[in-house]
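Only one chain comes next, encoded as structure tokens, the form predicted on its own.
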Amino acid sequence: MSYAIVGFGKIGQALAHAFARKNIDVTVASRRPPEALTPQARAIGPTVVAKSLRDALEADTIILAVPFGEHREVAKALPSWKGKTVIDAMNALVPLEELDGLPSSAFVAKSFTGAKFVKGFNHLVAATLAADPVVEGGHRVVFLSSDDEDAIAPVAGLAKQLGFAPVKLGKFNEGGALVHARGRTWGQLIFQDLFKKKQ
């Protein structure tokens, strides 16, 4: 399985930190050219590497990192999403209206014609989601949602690869709807900063 990050702001870095701890190779990509990334991505760690969007779309998984505007960009890249998983890390802070009445996630993955889609590493702050997920002998949650009960399944191992404890929450607009940002409202489950406790 190969990944990639599509858009290098905070929270683009706080995930490519994610995959540095656990030593997983992963992409970096964004706008700017691969060169004005690198330094960036080396800093980070051996395993982080910029491309150009049009090489990083050919991991297996992307991450959208991207300002929620952008993504229609990203989606135009490539003819086809089918065989890809794409994860929707965006918080859309934009007018409802604007959304056709969806939520964030399902306005989204039309654009991904044929991508397996699903919601997740969108509620954490960056600092949170680049610092070390276990914490006091649990793990940080991640909430993931989708409107493809398949997709989840891989997405739930990566998010238990990078040290986090995955929970699902079913689809968009049932347990999904607790981590969508909508209009100038955010979800009820975004910014909470949970960790499982081991039984």
Ligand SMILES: NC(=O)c1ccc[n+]([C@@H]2O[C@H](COP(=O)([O-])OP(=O)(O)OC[C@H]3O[C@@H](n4cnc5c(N)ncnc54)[C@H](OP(=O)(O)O)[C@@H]3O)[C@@H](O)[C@H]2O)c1
Given for the second form:
Amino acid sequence: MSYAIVGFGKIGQALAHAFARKNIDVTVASRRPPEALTPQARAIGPTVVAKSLRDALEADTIILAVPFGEHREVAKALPSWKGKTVIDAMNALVPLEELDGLPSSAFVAKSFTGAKFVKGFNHLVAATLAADPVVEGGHRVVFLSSDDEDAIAPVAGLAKQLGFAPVKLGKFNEGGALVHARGRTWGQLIFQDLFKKKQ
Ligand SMILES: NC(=O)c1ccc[n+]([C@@H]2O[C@H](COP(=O)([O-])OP(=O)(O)OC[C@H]3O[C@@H](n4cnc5c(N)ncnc54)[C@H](OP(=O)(O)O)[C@@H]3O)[C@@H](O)[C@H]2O)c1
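Having displayed the form predicted on its own, please output the structure of the form predicted in complex with this ligand.
Expanding to the full complex; the earlier chain stays at the top.
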């Protein structure tokens, strides 16, 4: 598997720390040229490599860590998302009418036609997500949801590799609703920093 993080701000960098901690290669990209991101990527670790957005999107698995309103721009950068797994780490505090009444991840997934689309790594503040997820033998929980049950397993595998304990919530409008903002209200599991004894 190959991994890319699109968006190298607070959440993108937090996730890059998680990859670096486990020596897992990850590409990072934003709208800026890779040279602008390289010093920060290097500071995080040698497995974190800045590339152009186009080159980063060659990865099999792409984590979206851009402001919600930018997802369409990222989606447009590839003619087809078939064969890709996209992990939505974004949160959207926007009126439901702007999302056609859908959970934000179901709305975003429409722009990434053909991709396996999973919501995850979105419920913690960046500083928490950046910290070592193994504390006193317990593993920090990350919640995963998707309308495609088969898409979750490889993302759960990645979460485990990174040291987190993945918890599957099911479909976006079922368990996944707990990690979505709805209108101006956060889902009940957002900001809950939970640990499991076993991954
Ligand atoms: N901050 C948190 O604690 C937190 C917690 C959970 C979830 N989230 C979610 O994570 C996402 C990112 O939040 P953040 O706090 O990390 O934001 P941020 O610090 O502002 O970083 C956003 C990043 O996205 C890049 N970007 C913007 N538009 C882009 C585009 N069209 N293509 C490629 N890259 C683009 C920006 O870089 P350039 O300007 O160089 O393009 C920047 O690196 C948001 O959806 C937010 O809701 C944030």
